[in-house]
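Let's start with one chain on its own, the form predicted alone, as structure tokens.
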Amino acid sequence: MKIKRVTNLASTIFLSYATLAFAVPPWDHNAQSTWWAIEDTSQEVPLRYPFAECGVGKHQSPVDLAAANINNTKPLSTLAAQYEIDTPTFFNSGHGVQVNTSIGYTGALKIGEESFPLIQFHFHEPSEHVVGGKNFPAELHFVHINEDGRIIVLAVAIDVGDENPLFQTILDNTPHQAEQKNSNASIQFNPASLVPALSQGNLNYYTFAGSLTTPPCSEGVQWYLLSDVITISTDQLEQLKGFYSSNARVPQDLNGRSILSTN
């Protein structure tokens, strides 16, 4: 995908994970209960608050799978993550180890017959959704943008077990000063390896409508959260950290909204 074709509202999450060189009012983890009063000195109200709809959006990521009425009758369209190998951009954006996919990059995930290319994944410790309050050690949040500026976000739940030999690359090749990149030539994977089944044509699921977890806290994105879940290491874990900690969103309320499910 061209990044000249995509819409304003597909710049927002190039934005919201600084992908892009973009100014932003600063913002951590550590104050997001206060994310919608940051302040951008340079404009005039109302986009003097850039970040308000994390505090007054009603469709807000992540969330609670307990606290949800999930439905599970309807009939859902299959999932299918048609990812390919990639010679991908490291980068550290400042909140997280993220990997941006190559410009021209055909890998999609299809939802029933739409096909949504794959931009950028990236990594929270702990994990941003949760079930009855509880976390998972981590999770991996899989980017895809249309053409027509529609946001969907593959979430997958990253337990601690086997060793992950994609992930270790990832943290082999990610640099640890803020806003830096590598993009190192010789490396070339799929992304398709971090997706927890063998065969990635028919994912089990939930679905809900959602917003980034992160500043502007856009709404308007489609989040789909597989049932399974992938494996790191102890150790990988402990590597994680070292980059960010506690870079995960608190849950939020879901204001009403059902969630959709395949199980």
The other form holds:
Amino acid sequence: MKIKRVTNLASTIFLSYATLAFAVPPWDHNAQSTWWAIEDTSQEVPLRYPFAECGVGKHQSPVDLAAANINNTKPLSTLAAQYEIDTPTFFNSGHGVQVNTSIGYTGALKIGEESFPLIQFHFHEPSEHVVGGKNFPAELHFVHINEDGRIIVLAVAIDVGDENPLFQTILDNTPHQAEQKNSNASIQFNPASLVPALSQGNLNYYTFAGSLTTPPCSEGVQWYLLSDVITISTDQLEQLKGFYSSNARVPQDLNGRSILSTN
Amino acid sequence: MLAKILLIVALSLSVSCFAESGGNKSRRLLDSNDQRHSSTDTNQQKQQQHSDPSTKKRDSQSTQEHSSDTKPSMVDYCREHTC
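Provide the structure of the form predicted together with the partner chain, given the form predicted alone shown above.
Whole complex next, starting from this chain.
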């Protein structure tokens, strides 16, 4: 009886901790201009404003590529998406369609000699990065985090064109209810099918220092935006909108940042 | 009396100088004994597996749990949020 009580208490403490660890105040793309002001009333200053970086950060993402000074004279590391087949979890995050790789997944983005494991990828509609104020219909973000905690996001612009079979698989298996996961689909695929020109082995890209594009807008994220785009059909774009529409952050000030390019 | 005091001061100074110079010699951000080498851990696990094949599966699970325990919490956060 005593043991059961202790077990219950331990479970309660663990669950409370887990909930607190991931508990973030609610936010919405419609109110993105005031993300920085959202309060966590359970905390004291400065933790009372967990999304302050969205407002005071100087290296925020996304950006308008046409507004930046693009330097293509520096030698850059080669970029290779060395993803592997996985049995992922389909996740409706409440803010977008997301696919989480399985625990222990070894597929990674290779930048020069460094490898960054793929953690998840998700979609924005329309694109977050723009060119001269013009959005693409959608944008795909591959999120990688390595052992020392560095975050690398590989961004791929999505245009309307040929249907994408893998994207259809994702749409068909993502729960329509917010914050629900589908980890029982037992569907295997290689995320590399969503990367353009992989056969070339050496991806052309733009790279710059930025942030997460959603709260808490943490900086220290290195972005790699591919020069080539992928396509989905008009019908698939409408299906994506059926989940989330206008879940894109507007371009942020460059604040003197340059963009390096292999092009 | 004055000679004794001078002798004590001189001895104190020489001891503190010796301690400082000795400290500099071995001064490091992290002592090698304090560092956690993943390669060492792996070797130890390999030895254990080699000496007792019946524990192979258990050790493998333990290694997986260990690696997931030491992953940055940002990994867990990004699985639960858009990032």
